[in-house]
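Just one chain follows, in the form predicted alone, and it is written as structure tokens.
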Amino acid sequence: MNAEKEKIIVDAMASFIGHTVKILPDDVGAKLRELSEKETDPAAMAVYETMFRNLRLAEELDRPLCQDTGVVQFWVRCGSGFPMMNEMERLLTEAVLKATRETPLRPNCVETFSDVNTGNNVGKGVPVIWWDIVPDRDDCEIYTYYAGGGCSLPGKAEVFMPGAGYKAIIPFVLDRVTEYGLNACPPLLIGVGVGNSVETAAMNSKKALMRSVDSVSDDPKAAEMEKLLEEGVNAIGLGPQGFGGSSSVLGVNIVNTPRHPATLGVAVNFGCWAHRRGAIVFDRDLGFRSTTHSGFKG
């Protein structure tokens, strides 16, 4: 009986997998519309023209919509009830080596100081998993993000003195768009994490890519500064693919938490205009839903 619970969650996964390699989240479609649809910029126009293309290409052909498919990643919301949760990481594991063949998924796990790749997107701390266990549930929920090469290279951490004020978050997120946001693909989606230390702006900061494209932080002073950061980098002029035109990104989102009063840990990462990232839930029976592709049936 086990096993074949844990077949569910394995074909469910890569299944899932693959559809968001190809499949765009609701959310960023329409955002990607709504910017195409307002765009008067002739070059920005012909440039978001070649994307739906390259979108519906993709579908047609049953094909990864880029072909860097990155890194996989997993953020596993687990309710500390649910049956599955001590097998998970290993099936996520087995729904990547699957998705791999199937789907395919270009190998892109090179082993660091050997440059080996290992062929089939799985290594020692990958894919990476991240857990957090949620008292009183008995669901899963899993986010996907595929961390390609043009969207993680920008990626920054730094900490700085407190008296340096919550005013440093805004140049150093400028800078860095500035710098290098033309790698990730622009129209961009920016997560900004401000936490206590490096590591923890950077999960902060990896977490805001998984909310909506169109949310809002619930810290008032953090959507304000969210509505100050997207205002900024759209005046940088970068544009659909670096091109120009009227904006830059998808959306601005910060993550904060508590800090120690002797530091101001910052961090952004960067979502391509492509932003493949996905969220499905299994419930205690595996039945599976996803919340942002609702073509998605497994």
The other form holds:
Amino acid sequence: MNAEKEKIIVDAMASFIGHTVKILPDDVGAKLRELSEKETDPAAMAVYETMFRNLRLAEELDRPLCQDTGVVQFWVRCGSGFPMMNEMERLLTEAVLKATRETPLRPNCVETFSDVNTGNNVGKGVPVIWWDIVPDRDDCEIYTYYAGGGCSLPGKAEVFMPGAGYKAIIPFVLDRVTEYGLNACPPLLIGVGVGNSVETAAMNSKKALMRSVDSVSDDPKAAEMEKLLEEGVNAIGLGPQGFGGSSSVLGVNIVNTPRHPATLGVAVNFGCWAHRRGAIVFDRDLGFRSTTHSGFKG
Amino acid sequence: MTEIKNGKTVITTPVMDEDIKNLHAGDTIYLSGDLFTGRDAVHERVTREGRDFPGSIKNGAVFHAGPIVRQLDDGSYEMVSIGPTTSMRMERFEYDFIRETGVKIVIGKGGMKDDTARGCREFCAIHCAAPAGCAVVNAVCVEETSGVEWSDLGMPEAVWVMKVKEFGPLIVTIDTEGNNYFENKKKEYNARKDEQAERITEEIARW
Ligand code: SF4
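Structure of the form predicted in complex with its partner chain, please, following the form predicted alone?
So here's everything in the complex, that chain up top.
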């Protein structure tokens, strides 16, 4: 009985991983189309055209749309009553092994210090799994993400003194954009995390990348800053792939949590044009559906 | 050899100085013939450990890339997805790499800096950027993946030996005179960034 249930989860997750490295989430695809329609620079238009041709070919030929399928990350928002919670970590790891063989994914898990590539995308602490236990629920929502090298590299976290003010966030973010953003494959999704320390800010910046590209923070100040940053970064004019053009970003998302009276933790994290974030929800009977990929049927 | 096919500039290996001498930063080309991958570890072996590049890359092309390759039952290789990785990581090796190997076209993601530009000027070579994350567009230009060298480095880092046809579009970012497309662009971007930073900071200071 349990073996059957386990197989449902492993198969569904391996197939979802395969799907989400080949097909962009609905919101990212739509946003790219919107930006390309606004573009007037001929070189930038040619780059968008290559991107769309790539998306079509990836779907037709059933291949990963970018060769860098990243280090696999899961953010598991698991209802406290979800019956398979106990097994999840092992099953997600099995799904990664299966997807690495079948999709195939590029083996990207290099053990630190020994520098050995494990060859199967599994290692100590990889796949990366973050847990949120959601009380009074019996379903399980899983976000998948493939953190590529190019878009992970610009990430940065720092703790400011509160006297620096929230304005300190602006140069902190913009400097990373011009310094490293070109190599993170624009148009970028910029995730900004604000909190009390490096790790809360960094985790918030990761959660910001899991929000849809057009979403708006429900904190009015954060929402205003999202808008100001989006306009500002677009005005820099990186264009697709940094060759120059009328926009630079898919969006800017800010997630903020309280700070300590004496600290202001800030982190910035980048998603690339191939922002392969996915979300799938299992109900307690293991029926599942994706909330990001309307084409995913299992 | 350089040909114009359907309005595309197609350069075929072996690449001669006259094929690339008249190209300018910002031009778009396509590549046919032999192409080798080589990234961090390969550059390190060639330039720091003094090992010979494991293939005839003189007058050829190197691609900063770590592909996804599938080995088929008959032992042959299928190029599933291949796209450029950040070229800047190779900046500290590239001058020596161009000098040691005689490579003419260096392909990767984003731009490179002064040492590579100096290498391009002194040894008549160019750097090109391939649109990144377009790994299937690139993979379908690979006609054959004939082998792999230095496979001990793992799939992303090994040297993959390919035959490509009209591989591209490739945008020249450093030409043989050392003109640097991205370094010039970056000056524009930085100037606009400073303006924007000031504008937004003022808005927020009013909070
Ligand atoms: S930044 Fe994104 S699109 Fe670009 S190579 Fe990396 S994973 Fe692919």
